[in-house]
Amino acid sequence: MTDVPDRRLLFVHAHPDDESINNGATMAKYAAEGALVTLVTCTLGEEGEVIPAELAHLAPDRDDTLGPHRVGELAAAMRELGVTDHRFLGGPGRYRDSGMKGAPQNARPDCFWQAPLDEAAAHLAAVVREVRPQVLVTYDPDGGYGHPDHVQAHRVAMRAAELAADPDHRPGAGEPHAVTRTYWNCVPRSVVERGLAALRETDAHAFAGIADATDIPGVVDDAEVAVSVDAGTEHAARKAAAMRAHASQIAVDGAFFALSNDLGQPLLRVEHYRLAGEDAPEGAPVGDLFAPVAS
């Protein structure tokens, strides 16, 4: 790559419109600062539930070709994000959407969950040496909400960061890469709290009922929150544009949106992230993913 900008950030998500939900705000305010903002999707989500009747056609038990109606959909929310530089993990389609977790799709042997680890990674680790970020952001351990997907994204990246870091691993595919730091998407109790309140005092919404707490993913405490990137009202169209472009996974009504559920939920216009791997940090969070983060 050429003329690389200073400051660069890997996503690491496991379906289309994943990005979008946890980190569309902060990509887009990223991108619009001339950040090189890299996407890699492991899977095209061909296993995930078609919210309108008219595409009703495209899920898996019926024409299954909603991994490729879905490319489109990432490719139009990347445009509304400003997003230039997106993969999808092995090329499109390498590996499959696995199912939720214990569907009998998770013995697929196609499937991401049934990929070997460290052939997954080695994907991964290098577009890490090709873009050498310095930033890192991915799910926890779970997932978020324990998808088999989300897990096996967040092994594959740590997992590659290893390997993008290590000089031994494909010598002569180019230069090692050490991350300078990763997080972990989540979300402070007391945001969603707040936002799930807002939304039963609201009357008038499309949806048929409100989300708990325990349906939201990555849900921690507000004191294990170590970034949270406030990327302002444009950002935060830019967000709810991208949703809306994901329109066979994804409803969205102002400032809420649902998945295939029907569960209204808020739509975060500021996003949070933890240290990966380390103890919470002290004092507020801060409002930067290069910024320093005590800890």
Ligand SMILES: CC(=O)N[C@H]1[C@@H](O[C@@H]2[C@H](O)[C@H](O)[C@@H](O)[C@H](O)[C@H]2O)O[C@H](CO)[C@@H](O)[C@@H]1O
The other form holds:
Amino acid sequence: MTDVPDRRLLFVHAHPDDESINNGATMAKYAAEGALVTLVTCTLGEEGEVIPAELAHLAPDRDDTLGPHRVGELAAAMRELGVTDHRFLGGPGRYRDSGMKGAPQNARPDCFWQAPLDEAAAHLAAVVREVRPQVLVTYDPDGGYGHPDHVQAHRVAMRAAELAADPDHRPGAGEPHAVTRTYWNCVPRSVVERGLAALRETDAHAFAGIADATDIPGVVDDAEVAVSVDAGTEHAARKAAAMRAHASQIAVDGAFFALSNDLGQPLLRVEHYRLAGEDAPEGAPVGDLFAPVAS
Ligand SMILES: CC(=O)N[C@H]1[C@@H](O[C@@H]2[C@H](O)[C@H](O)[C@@H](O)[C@H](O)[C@H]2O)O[C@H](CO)[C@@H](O)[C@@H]1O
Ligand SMILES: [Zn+2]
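So the form predicted on its own is up there; where is the form predicted together with this ligand?
Below: every chain and molecule of the assembly, starting with the one above.
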């Protein structure tokens, strides 16, 4: 029986690249400290826009091979972060990328947005009962920016935590397990505004434009932040390298990055979390996802 690390975290994301953008430095930090970091990605990102011209043939309306390509990008990103436990919800390709909100792909019967909630959540509950994490991290109810796969990932993660803890859910299929703490990704408004101001002051950036604060997912009032993980320079560098590994989706330029919309935004070294479904904490943010939070 191999030793199971005392500290275990489960990150649930919609597409390959979300984990590095939202939690790359956090994942690298805890992995380096010997915690078990498990990532579950719900789709292969088959419907993404492709940035590099030389990869344009992968697009869903061309070869439709972006999904398998992004599996490789994600594996490279995990190597950069030192994360060894990574899974796709229900197995690779079980749920297809649903496309942006309002896209015709939202109606595909095989897409994640159309997945029956308890079916998808049961796949994830099995991972929760196996890994038995104290900490679960996912998106807020809006998925950060309303993307159907992000909204669905939130719903599936929250439902899976319920099912995993319920002794009446699939008795005999793993001991029930209650996650100790669930967090939602967020970004404090002051951090976004400082980062965008820094980008506006830099003439030398590589992007066509600069994002607006309303383009950044999960922006909250500073007081809503319960935990701010400053993983340090080394792990921030690993985050940037992991984001570069997602080259079909992300362009990185120093302390900034852009998605295929080519709108620059800050590449955050400190990553922020709010308590799921709870009011703002009383005190200042703590620095550790396992630490007590005065709520
Ligand atoms: C970060 C993230 O969630 N990316 C998703 C998103 O990608 C956006 C989409 O391609 C949009 O059309 C672009 O304008 C935008 O720049 C992209 O970030 O949606 C994709 C399709 O569902 C998804 O594959 C990608 O991972
Ligand atoms: Zn995404």
